[in-house]
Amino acid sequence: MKKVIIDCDPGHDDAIALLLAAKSDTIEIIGVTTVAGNSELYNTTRNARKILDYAGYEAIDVYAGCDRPMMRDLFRLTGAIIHGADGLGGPNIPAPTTPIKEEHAVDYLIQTLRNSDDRIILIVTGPMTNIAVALQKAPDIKDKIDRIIMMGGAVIEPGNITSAAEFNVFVDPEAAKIVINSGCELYLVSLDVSMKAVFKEDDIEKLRSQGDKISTTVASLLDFFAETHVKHFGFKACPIHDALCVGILIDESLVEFRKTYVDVPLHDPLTLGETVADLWEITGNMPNCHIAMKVNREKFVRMICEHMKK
């Protein structure tokens, strides 16, 4: 079993993720925490064990993390008009309630890392805050640390905050960069990749037509993903990109990798939060990140319904 600490902020493709992880047999969730992105921190934190508990999973602890990025204001526009106000537009999940763990998750993060006789996978489906205050607190995790599996950046295409940055990156752009040059082994999920691993409306009935509660609510989640994204981007399709951070630990052919050197810029607003990737090698730098370059939409859009009807 792959021991896991899942770092989110759900959000509708986080919360699939959550489910996706839950539902494997090969993924152990040791944890669940929690970060200010998509949301505000009470919403991020409420819609994970939310999600949890509808789905049967109330021994996975969740711990509320920090509530703001490390140097800026929380922006908060592009997460509320996909994911609505709370975080979870859609259905009507009921209020959790498995109370959330009382310790902050930075403090659960270094604890549980360092008392763990196993190397832990994380994966960071939000801005990166908790991980890098994590990291910054006490370096010696990194030991620890088996991978960190995250999503966000974007190499080849624009992004979708700015031309250059991806919502994960920009929110917090100096903990990505902490993150990105930790040392530790990374693998980046960037929009390149996460946006054509879509649900279009035929995989999307095909999920409610299994009938059973979880996978009938996700089809309902992603109707209301789908109709945001028709109404900002004029498109009706939903790019689940968090589930492809825990897709890859179920079957690593699910997307091709590539490792090059990357970093994020921080002093000039255009680029402000970009992943620049030195794809044809002429910096000179060590290679620093695996990064995503192709998906398997097919094999990722079965891999999502056979583990929702589980």
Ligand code: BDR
Contents of the next structure:
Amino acid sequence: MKKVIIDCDPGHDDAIALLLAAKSDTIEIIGVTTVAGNSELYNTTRNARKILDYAGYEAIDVYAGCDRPMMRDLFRLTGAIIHGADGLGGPNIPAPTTPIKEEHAVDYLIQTLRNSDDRIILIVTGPMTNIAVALQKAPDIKDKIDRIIMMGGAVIEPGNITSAAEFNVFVDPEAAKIVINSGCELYLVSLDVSMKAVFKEDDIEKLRSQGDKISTTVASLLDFFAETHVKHFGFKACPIHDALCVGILIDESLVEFRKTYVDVPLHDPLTLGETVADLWEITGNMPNCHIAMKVNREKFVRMICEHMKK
Ligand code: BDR
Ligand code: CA
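Starting from the form predicted alone, produce the coordinates for the form predicted together with beta-D-ribofuranose.
Once more the chain from above appears, this time first in line as the rest of the complex follows.
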């Protein structure tokens, strides 16, 4: 079993990422940590708990983490436009009943990694605040991190929050810079692939027609998500960005990567939070990141449908 901690800000695609990991036969979720991003921390934490309880995973613990980026105010504009006022608009999922753990997510991450005999995979599907703070506070945990798979960035395609930047990196660019330059084995699942691995209307209908409780609920989440994509971005297809980070653990042939040097500019408003890759290898800097180049959309759609009905 691959042991993972999922650090997330649910969010529709985060919620589906949680379900995909929970339902996978080859992934063991050690714990879930939450961060402010798609919505305020209260909502993202509640949403993580809500989706896990709804799907019968009460035993997976949820820890609330940082309620704002390291050095900036929380960017409040688009999260609500895309994910709804509480971060998980659409189906009426019952309120969670399992309590949130009391320990802060950053302390939980540090203690769990330090005390683990095995190296743990971190899947990061929100702003990288919790991971960056944990790495700053306890650099020794690097030895226990098998790899970090993070949804973020846009290397070749445009960003989705500014022309240059993707949401998760833009919200906390200082944190992203720390994580990307941490020396950990890093996989960047960016908009370059997630915007190509979309669910189309037919795919959502196929998922709904499976008829079980989770497939039907996820189809309703995607209805909402597709609708907000039409309103905000002008296209009706649904990227499930965050679930791709889990998908590559289930089937590594899903996404092709290339290792290169990446950094995050912090000072120019036009490029703030961009993930700039040294594709032509002109800097002489050592590659620090596997960047996603190509994705198999059909395989991803099939994987989501098969897992949701499990
Ligand atoms: C990322 O931003 C959020 O809206 C999604 O949950 C995803 O993690 C895509 O840019
Ligand atoms: Ca997310």
